[in-house]
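We begin with a single chain expressed as structure tokens, specifically the form predicted alone.
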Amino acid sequence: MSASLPKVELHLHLEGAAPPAFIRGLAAEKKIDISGIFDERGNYAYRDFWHFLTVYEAATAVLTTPEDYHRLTLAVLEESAASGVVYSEAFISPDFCGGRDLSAWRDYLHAIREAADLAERRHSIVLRGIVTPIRHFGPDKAKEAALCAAETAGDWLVGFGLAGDEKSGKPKDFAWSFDAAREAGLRLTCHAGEWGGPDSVRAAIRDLRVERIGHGVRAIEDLALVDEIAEAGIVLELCPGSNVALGLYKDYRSHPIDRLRERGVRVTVSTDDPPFFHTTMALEYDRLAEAFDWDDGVFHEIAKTSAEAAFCTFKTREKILKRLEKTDA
């Protein structure tokens, strides 16, 4: 049923939406040696959130060539397309494209691009990319890769973020990079109150000025936070799977989707790391069906929440809420 309805997906991680497969066939090629980083299912293994950054980085080390990335986009592409997403927005990162050279984040992104525009042909799916700083490699790479992003930004490259250990820094440590973002014209995002409490979203929108958080639930810890990102129409990305998966909330009926969405908050759907939290956007769906007892029409509004809340262009945009309301009958 779920797999069926058409959903937009604005926070996933390129690297991260690796299958496993993918990597250890990829590690095979390359005689590179990565075993410790599965389980023996042939699942990536991790223990924790800050053990899962490590297995994560270890796993994109693989990924040195923009053919790689290129094969990388196309095999994600295809596992979204399959669950029904029709437009995702994915966490590009430089430091992790061609070491925040520009020269070689141009030849990383035009590989991205190219199997996009491949993959767009074959699944009716449109991906546009969001440039993403890792937080705990510090706020002078950071400034790296900002530069790199406002020399690509445009029509498919459409927004910043940054990932990575949420108590490493400030936000306003990275207020350079997100100045300088927002004036080559990108739309911005945060990762906050995840692994940081209330405080850590409201720093992120105090002073980065994004119009999106990336999984922000903590916020539910302070209700008149809460009522403020409502008030301001700040949107939630957020990802129960995640969330779960990483122990932050034993189920899905304890996490605060429900709570917020109530409250006002414009709350979206979305994996982070599929592969590596055992989830697709259709369990997504499934799950959050079980534990609210949400139906179509709420998963529509969610949907059409995630088109509007997009950083791609007006008539991407357009093309995507047609697809949506194809199925609002």
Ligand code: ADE
The other form holds:
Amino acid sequence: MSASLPKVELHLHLEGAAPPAFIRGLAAEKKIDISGIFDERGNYAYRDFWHFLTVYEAATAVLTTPEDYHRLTLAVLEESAASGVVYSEAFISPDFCGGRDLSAWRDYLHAIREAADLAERRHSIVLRGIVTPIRHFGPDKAKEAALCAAETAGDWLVGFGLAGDEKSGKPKDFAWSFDAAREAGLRLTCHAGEWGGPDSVRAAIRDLRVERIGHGVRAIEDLALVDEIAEAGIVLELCPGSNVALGLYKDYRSHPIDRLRERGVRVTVSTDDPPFFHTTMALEYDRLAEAFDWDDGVFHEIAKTSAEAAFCTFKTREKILKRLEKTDA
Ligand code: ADE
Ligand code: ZN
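I would like to compare: after the form predicted alone, may I see the structure of the form predicted in complex with the ligand?
Complete assembly follows, chain above in first position.
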């Protein structure tokens, strides 16, 4: 059973992991009407990626206090742990947590970390954070987010990334923010090669000097780029269920994960925004096993690659690697 295989997840948006019932409950408590973002069965409803971003931001608008994020973090980690995840990195954003005000951001971060500590004691799952500004909010807001990230960088807040609409602006518009984050000791990743093609991936690598790429699947359209990624040891945070749900590929079998892996790229598996895409880490494993006939050995190798590519300290990584050696999560 795939839920019992220990897993490492590197690409998870904290708000995007909010169960719809959780968001509906908060909306009811706060008397905010967001009924339009759900379908008749209570799931999130969206037409395409760009509409998904609007629905995502509407759902996030009900998360207005550090206490909301405390509850959200606990709910998300409980679900991840049930899928066998032993270590997770979550994208969190000062845009949604306190409107990029440093003092407010510290309060949100504190609440998230407290919930993570509690979840670690309850479910033996370890969480670390990656500050992720939103690309379509523009480079100036990303700078403010980078300053929040730099001030709170450390053993828990370990990375800096960029999410949102890949068609908005160019990676180099965000170079200042990535440089500031790097100087503060943060490790770097960036969404690219999801809605943009190989050039978008090349630009993220060249202009932001990232060591991981969120998605990066469309590198497959240029095999010279795939070889460069493999050669450089850049890790792809692949989220097959997200790509299928958003219509990038028609099914798991058409997803390039297996071809990228066969060509020597360091691939990892994550869920992105699990309830939006009707997935969990356990379901990703089941669907990949079925599509590509992967056995536990392949999944073990992927979990090990993920642990090695995690942005945590050496000591935390050693602990995770030990847990991967055991068969049960
Ligand atoms: N934010 C949440 N999910 C995302 C995705 N798949 N791509 C870009 N930004 C996102
Ligand atoms: Zn993502």
